[in-house]
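Only one chain comes next, encoded as structure tokens, the form predicted alone.
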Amino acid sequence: MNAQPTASHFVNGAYVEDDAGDVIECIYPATGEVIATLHEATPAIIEQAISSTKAAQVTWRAMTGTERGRILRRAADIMRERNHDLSVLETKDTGKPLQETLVADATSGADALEYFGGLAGAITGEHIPLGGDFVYTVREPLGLCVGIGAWNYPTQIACWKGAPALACGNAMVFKPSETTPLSALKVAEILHEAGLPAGLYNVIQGRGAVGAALIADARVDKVSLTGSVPTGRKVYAAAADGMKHVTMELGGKSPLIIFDDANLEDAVSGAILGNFYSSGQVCSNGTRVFVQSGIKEAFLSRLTERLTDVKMGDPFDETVNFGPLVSEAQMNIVLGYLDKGASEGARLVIGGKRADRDGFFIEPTVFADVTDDMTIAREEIFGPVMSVLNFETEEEVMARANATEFGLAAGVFTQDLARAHRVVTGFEAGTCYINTYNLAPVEAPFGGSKMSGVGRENSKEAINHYSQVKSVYVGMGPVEAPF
């Protein structure tokens, strides 16, 4: 396998280029150097991508689910065999440490292909007896799905959207983020190598205008976006104009509640995973850490000790566990929030500035004594910034935890399991955790409520979002009519 894709787009089973498209520079975040130059999809490339998927989907939907699943499972095997090369590419694309990408990116994508490959043959309808007559239902593909990816998990997102779509018999055109354009091309290449019909899963590059062109096309039946709430609003509105199916996996400002009976070491670990993994660039992060007063000082003390184990540096050094922000623009956004946290009166515990090295590195940062009205407690930062808020009672913290427009994730650490279940029942969030945080196995539904989105990714739930039900009423006797 070539370590890097050989052209900007993968369409109809092959790499294609059209250098008339605007230039997209792929920048390695650890150094700021340009590692690839790509071109946005031109109208001709967009047309080629859509028309080839429509043709390929006719063949694909006629296959049995078991046959489709066999190809997806083969692709999962190939992805696992090439995990190292794919992880290297993901690290170049995102700047995430190789220590992380080796276990969290292509492996997660392979899990999705394997899971939905295994499920494909079990996508069936039901029989509904009505005395002599009966109804049967058929679960059919939607047709052509458009996937629009985010820059934090480019390989994973390409598979999380592609695997259930393909398992149900759909075709997909996937547009990665222009910030991380490389990894999804390899997903398309592997799917084709595994036996996917040419054109069934195409990847084209571009900024917002390319995404808008895909969404607006009348031949598109479904749009699945992973991105920010402002982008989600625009995409949802555009899709609604064409009455298209949608899945919106958007941002969050999720609460993580730590009661004073929690296991301290586990709670600190959960807060680290929910704020600093992937340098804080995870949509479900628990960035509002509510700590009960009885454990607050011990929590901050142990957290500060643990953060001395951060090793920042060359992402290809497998001992490095903390990488850069994905881009200079994202780094500057996060630096702006650091300034707001300080100016609004939060207490800086550790970090708080750009690291003194090449690339887009920001120190892991913890603010304490954060109040609910501070900007860093209300807005999604998408960087390595933890806000620690004080609380006294369960009733108080639940009201504060839910006082947000977002509803993606939420977590609680306590050794009182009755309280744990009571708390998650009260959370206004789609993805909740008890005594752990930020795990996302393909077997479990993932998604949010309120402004954090609609629909679910992963699990059997995803099948409902990439298929539609046809009802067939079967009359078994004479037909009566009033005249």
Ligand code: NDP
Second form
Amino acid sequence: MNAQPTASHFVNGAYVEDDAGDVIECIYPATGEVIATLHEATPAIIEQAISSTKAAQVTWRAMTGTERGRILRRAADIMRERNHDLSVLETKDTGKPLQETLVADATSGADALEYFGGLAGAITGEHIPLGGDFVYTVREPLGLCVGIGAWNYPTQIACWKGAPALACGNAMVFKPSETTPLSALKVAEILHEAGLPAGLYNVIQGRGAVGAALIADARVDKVSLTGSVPTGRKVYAAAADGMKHVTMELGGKSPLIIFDDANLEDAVSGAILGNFYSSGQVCSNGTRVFVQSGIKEAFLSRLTERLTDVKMGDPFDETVNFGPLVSEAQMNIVLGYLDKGASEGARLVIGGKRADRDGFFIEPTVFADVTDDMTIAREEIFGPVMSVLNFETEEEVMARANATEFGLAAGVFTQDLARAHRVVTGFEAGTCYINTYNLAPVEAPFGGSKMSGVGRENSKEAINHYSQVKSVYVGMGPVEAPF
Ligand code: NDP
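Next block: the form predicted in complex with this ligand, after the form predicted alone:
First the chain shown before, then all remaining chains and molecules of the complex.
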């Protein structure tokens, strides 16, 4: 296997290039160096990507689920065997430390392929008895699904969308973020090596306009987007025009509530995982950390101590646990929020500036005494910036935690189990945590409510979003008519 993809697109079972497309430079975020030059999909490539899926899907949907699943599970095995090479590529694509990519990217993608591969043969309908007559239902694939990815977890997103789509008998055209174009091509290559018939999983490159062209095509039946709320609004509206199915995995500004009785060490660990993993570029991050007044000083002092263990540096050094932001543009967005935090009166506890080194590094940053009206408490930052807010009572904190348009995730740390469940019941969020944070196993549904999204990824739930029900009424007796 070549370590790097050999062309810009993977269509109909092979790498293809069309130099006429605008150039996309893939930049290694730890140095700013260009590591690959690709081309955007031209209309000819888009046409090839869509038309090849249509023919392939007819055969694919006619196979048994077990046959389809066997190919997905084989692809999972190949991904695991090549985890090291795939992790190296993911680190180049995103700048995330190898320490992270070795355990969180291709491995998570392989989990999705294995899980949905196992489930493929169990996608069935039901039998509804009606006396003599009966109805049976059939779960049918939707047809052609378009996947559009964000740049923070390129391998994982390509698999979280591709695996359930293929398990249900669909075809997929996947467009990665222009910022991280490489890893999804490897996913396509591996799926085909595992036996996926040509044309069922095509990857094409491009900026937003290529995504928009895919969604506008009448042959597309479903769109699954991972991205920001503003992009989600546009994509959802474009899909509505053709009455297409959608899954929207969008942004968040999730609350993480720490009560006085919480285990301090676990709460600090949860806040670290929920703010600084992948340099804070995680959609479900708990970036509004509400800390009850009795534990606040202990929390801040232990957090500050723990942050001295951050090792920023060369992402390929496996002892490094903190990498750069994905791009210069994203770094500048985050720097803008650091200025806003300071100018609106938040108290800087640690960090607060660009690191003094090459690449797009920002120091892990904690602001305390943040109030609900500050920009850093309202807007998704998507960088290593934690806002600590003070609170006194459960009733007060619940109202404030839910006072946001977002509803992706929410978490609570407390040793009072009754309170933990009461708080979770009150959360207006799709993915909740008690005494832990940010785990996303493939077995559990993942997704948001309110502006954070529509539909769910992972788990058996995802099957409902990549298939539709046909209901068949069977008459067993004479047909009665009024005349
Ligand atoms: P964007 O919303 O900027 O982009 C997402 C994808 O949509 C990219 O591939 C982008 O292409 C594409 N796109 C942009 N405009 C259009 C359009 N008009 N039609 C079709 N496609 C379009 O998000 P980012 O890539 O900046 O990712 C960060 C965001 O993703 C954050 O808000 C984060 O919260 C969210 N996210 C949500 C997750 C979840 O599961 N809920 C998980 C991970 C991230 P291009 O970038 O090439 O322009």
